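Here we start with a single chain on its own, the form predicted on its own, put down as structure tokens.
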Amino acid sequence: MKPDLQQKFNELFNQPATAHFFAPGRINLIGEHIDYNGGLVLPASITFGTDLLIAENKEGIFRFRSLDFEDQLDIPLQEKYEKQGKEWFNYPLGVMQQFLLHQKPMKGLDMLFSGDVPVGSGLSSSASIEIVAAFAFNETFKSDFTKLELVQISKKVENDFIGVNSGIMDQFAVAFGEKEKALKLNCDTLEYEIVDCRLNEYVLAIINTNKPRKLSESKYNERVEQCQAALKDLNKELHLPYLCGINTAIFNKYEHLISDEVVKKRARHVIEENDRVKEASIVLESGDLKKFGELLYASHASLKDLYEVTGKELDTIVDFCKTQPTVAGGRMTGAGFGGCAIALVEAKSFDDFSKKLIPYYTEKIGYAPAVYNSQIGDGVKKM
């Protein structure tokens, strides 16, 4: 157990700790946008993440602490939670909701937060908290709940109590996520294969681009829509459930169905993003770091020129990644306009690209990045 948050949790609850949980935050590797249109995706859960200590108490009292916000909250066990206007611990509370739908006991606990994954970066700093409380809550109130279930119940939280329209992605990679491995997700049906992940003499760079990641809500719903005009259009002959259903050989003939030529564009995207993460999850398997590099950077050309989520700092921290000879691909990650892109950079190397990128993108941006430096890391887990 971290001495720091032990010494910490001691001053804040005249207690030790009893128990010391990590869920990671999480990236996904290739596969953008294609999560709604019944695709692949190819997330992993990375080294950053948050902590949660915890001890019972005898008040029967849930105290929420943060190392990380100022807000906190102590309440009462009771029949039903509302959401407590946008602080940051509704996410654990609305999981303390679910666990009471379904009937499961609690007692008192004392709790103590701690994250290290940026917030509004778009690494899942809120599936993070999410899964460690839901992982932290059935251990010790021994709920019986598989770990699928305790991702369910982490979406329906973001859904249903924080009322966020989001994917089960974040919650799937941050629980089932493992250390030098990819999780091959279909979206729809839940199924996933585990894809070796070795980076070998490569990390992750994370940037933050630091622009707040404000997902424009009618941007991403015109692109849901847009989608689903493509998909009408192409059932005059088809017979598809989700755009994904079919491949790019197969859009390449039909694609004429399509009148609209922005919906064409973000058809395009879709179908040749699917086939990239399958792409991406073969040479990964064999180790051809080079050839995934490549698809990084083909799968951010295809969301900036067909889609067009990226926008102007993801593009600059893209558009320096190619001039670097030891970074093999990058490519924005999430949602974009805004947050963070991903780049596999020569582990040798990776403190002079940092020492690079801040400048030349601050000149053009009129402000710094913020660059990490990840590993691929283990789900959720008891320390």
Given for the second form:
Amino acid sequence: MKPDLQQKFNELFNQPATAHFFAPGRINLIGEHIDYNGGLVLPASITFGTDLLIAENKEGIFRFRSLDFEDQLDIPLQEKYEKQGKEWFNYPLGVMQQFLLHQKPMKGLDMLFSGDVPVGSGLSSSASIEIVAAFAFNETFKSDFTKLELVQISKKVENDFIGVNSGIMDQFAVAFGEKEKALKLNCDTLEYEIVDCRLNEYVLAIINTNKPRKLSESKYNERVEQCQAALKDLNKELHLPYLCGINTAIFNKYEHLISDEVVKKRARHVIEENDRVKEASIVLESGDLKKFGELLYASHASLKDLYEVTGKELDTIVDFCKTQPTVAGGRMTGAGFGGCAIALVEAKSFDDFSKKLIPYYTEKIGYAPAVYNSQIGDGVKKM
Ligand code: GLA
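Next up, the form predicted together with alpha-D-galactopyranose in place of the form predicted on its own?
Okay, now the whole complex, with that chain kicking things off.
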């Protein structure tokens, strides 16, 4: 149960909060490391998320407090903000910097954040906090950004302020997500369709590897660079804006243009995964969850062998899933290198799945995973 946020706000700031906002985390069903290659992704917002309570103050100070972290920040309105170490408040501070860059007037705010998206778990706690802050500032200061613009400036926070060259999927899913729906997002045109996530007799288990957080940003940025190198090589003969501008059949004809074998593997994953998303969204809508599950396994295998972003923790979870007849499929979700996996598990066997997986994983890895039964919930909203 979340503590009484309003009461905590009062204690911290000596005034009541005037507004309450919420933004979820997200899972990605399929389409991994595709968004920065202009392809299709299939994410969904989850019921875990970040709450933000705010009230204006008369001192013109921005006060950042969190129930989850001790570090806090009090900062006046300035012409420019710089990243401060690695603290959590850099995400909303980066959003403020974006509002300044767009010449949006702001006034001092008391802010209390509280979240239950496990940090560093690949469920996008960072996009959740960026979007909740961007949405709250936009409402409070009547800044007139559209929801899509809020997504775009939040992505800029990640790229320019935090320093991760991520794509747009996370911020988009957190802002536009809908209860019990997935989003089929074209990351080139930013057009999207709502896909009914009818899981019938299945539920989605989210399994956190609990792998201690290491610096994965550099490995992520390296993958982005390898994709750019592949695109450059292919464009010796083609004219592609993005790697996902071709399908697997065309890639097979032109892959010889890529000289580096590792770069070639990365490109193959991206292009085949993009094709898989097209198929996956069709089978999901038709309710063929067995086939959907097979595509999840195929996606994981590609992320393991071609893109090399899984690691023994995520592989152990997916290997276990494959031994269970009650599981239709599973894969890592998010950037990888640790974080979470998802699995499509028969609802009636969920407890049994969790009870068997925990000792299996603990014995192989040396510490326990966490298994969540989070649902697909709403996107960002005012409460
Ligand atoms: C992270 C990034 C996203 C996306 C995924 C991998 O979550 O923030 O933009 O690239 O990794 O699919």
